[in-house]
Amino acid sequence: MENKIVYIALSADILHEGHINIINTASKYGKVIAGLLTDTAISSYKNIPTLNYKQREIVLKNIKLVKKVIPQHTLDYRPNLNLIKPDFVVHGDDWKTGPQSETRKQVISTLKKWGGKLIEPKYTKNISSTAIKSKLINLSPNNRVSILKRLLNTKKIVRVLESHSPLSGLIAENVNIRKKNSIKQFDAMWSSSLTDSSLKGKPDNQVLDFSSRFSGLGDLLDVTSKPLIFDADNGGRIEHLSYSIKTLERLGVSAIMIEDKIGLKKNSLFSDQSGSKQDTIKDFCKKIQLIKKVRKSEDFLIGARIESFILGKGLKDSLKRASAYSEAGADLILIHSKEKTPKEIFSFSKIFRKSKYSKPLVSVPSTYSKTNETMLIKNGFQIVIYANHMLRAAYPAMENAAISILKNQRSYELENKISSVKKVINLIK
């Protein structure tokens, strides 16, 4: 057999006793060349890997019996397996059923155009990568810091979830639905000050200080993994600004998105903006630079949200704006808009996008709701926000059980309605 070559695919993100069976089983059959499943693949369908690919590689080049190791960039094997053309393919025997049986009907036609053959040892039970991660929920605040920049370089779009607590950030974090070799999920959670605010019965004109807010914050990293954005209004003073990033990063938070509107806060969806003020570029640029000094990591990301269109400004307040917020150090743009259509959004990225500025794009489509993801990545957005839809889901359902229980005086008409206490339970681990 040592002329033989042997392909296995892994993601090897948590290496255990599985990947070392079909290891084995492989090397058994000859040279055994390791793909090894690029972020991109991973994140096709399901969380991006804790280790990043060159660290992953690392520790696959380090296996005795791996002689080599290439990159996979997809979920479908045939771009490698037509490459080097293995006279066997190894893969553990689950994916004969469920969303990989495609896969493998792919492996074993593109197998017979050089009578290569497929082994399939027994796959090991009660074990994988997921599941240990699951164990491992809390991550360290340095490695959760950095997977929004990853994700950023391996998804076409980064979709965010309004996060107002520990609870709503477990919806976040598990609801899925999967579709063929594909997997739709949430990659991130937005910490807005409007959900916060109201959560706690305060208007949204930062009264509801951050000490406050980022006591919340702890207790939804706590019981979660994935990446959180901090919604910071304008970022508070210039003098205070260090703290909270120091506080921000210390948590795990992966960025923070500070707005140019300085005065008294008022929500940019309002129709009636009178009264609110922006920020001169010079000060606002101030803020960008003192957050690039004094985060510890550069993986923790400077958004800097326009309010030019809120204000009535126009697209070439918003240009100017956007093009020295990003040479001052901004690491994202979110253009924000409360029009029914992206029109003056996409009109603004088209421009942008094209110049030496550019940064990725933050939309959040909260007026022009029915604008689609695929339309946002078309124009070039990377990163989408639905900013306040838990808050606003949750309360509707809220009252309406209140109403019911007053109405019929018991909670049973209720009860097909709403979520069974078991549920609620087995979403708590």
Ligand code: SPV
Given for the second form:
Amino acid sequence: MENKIVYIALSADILHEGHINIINTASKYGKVIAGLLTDTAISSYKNIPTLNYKQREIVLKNIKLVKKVIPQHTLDYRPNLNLIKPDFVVHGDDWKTGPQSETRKQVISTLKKWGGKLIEPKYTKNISSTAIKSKLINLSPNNRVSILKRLLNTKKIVRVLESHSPLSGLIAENVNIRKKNSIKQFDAMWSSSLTDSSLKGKPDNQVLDFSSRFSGLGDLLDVTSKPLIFDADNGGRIEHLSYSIKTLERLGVSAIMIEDKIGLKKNSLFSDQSGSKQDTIKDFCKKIQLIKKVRKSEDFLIGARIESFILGKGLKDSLKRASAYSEAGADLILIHSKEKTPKEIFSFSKIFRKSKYSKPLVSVPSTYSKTNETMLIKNGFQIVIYANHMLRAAYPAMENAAISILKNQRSYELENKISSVKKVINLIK
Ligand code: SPV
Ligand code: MG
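Given the form predicted on its own above, produce the structure of the same protein in the form predicted together with this ligand.
Then the entire complex follows, led off by the chain already shown.
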């Protein structure tokens, strides 16, 4: 077996005895080459790994029985198999059924081309990195903060869901749909001023102060692990901003989003924006520069939200502001719009993404909701925020339940439209 080559593929985020079993078995058949899944490959079917590629590579390279580590860029083994033509591939026998069975078939038929063989040791039961990680849900704030930046470097588009409570945060955390080998899920949460205010029965005009919103945020972050972007309206008074940044970073928030409006705040989706004023470029840049100066970590991102289209100022003004905000230190640019189509934001991205000030672009498709993620990616957007949908879904559901009880003078008619008591009791494990 001296000159034989054995290929194994793994994520190796948390190394456990299951991995060691595979590596040991593989080493009995020849020289072990490990295909280490890249962050992009991993995040196509589960959460982004805790350790990045470089960190995982160092660990794996220092395992005695692993002779070489190469990147595996997709879940598909075939590109690496065709490259190194191994005599053997070793994989646990758990992939004979389920979503990976197709990959298994591809491996067998590719190996056949040069007479290679698939070896399938018995899968080590009850152990997986994902299971270990779920026990470690209490991420340290530092770990959580940096995830958003890593996602931006890994995913075509970072998908963000509004979360106004710990319970809605758990939906953003856990809901996913699987399609063959890939998984679709939310990558991050949006703390919205609109839905935080509505939840408290107050208008979205900053009457709900940051202290109250931060304390709600603590509860949400207690039970979730995904990164969060905080909608800070216009950031409040510049004299108070450094205190807010300190709290947000301590809580583990990954980004602050500030908008360039001043005066009594009005929600941007109101058709009547009279009385709303835009900040001067100079003053808004001062806020960005201050955040840049006081933040502890460069992984805590500064989002600048441009309201030119909302206030009818047009493309030229929005581009001028984007360049200035980017130069002042914004890490993300949110170009907001309340049009029914993405025409104006796409005209913006077409020019801005080619400029030397280009930064990752954020879209909030509340009014142009026919626009899908593929179209946003094609037009240069890297973050999409579904900014209010959890609250908008909850409100009519609760209202309908109340109306049904009034109409029928009992709750029976509701039973199959709402969660069973048993389901609610078992909701929180
Ligand atoms: C929010 O969700 O509070 C926002 C987005 O700021 S918008 O409602 O479109 O202004
Ligand atoms: Mg808001």
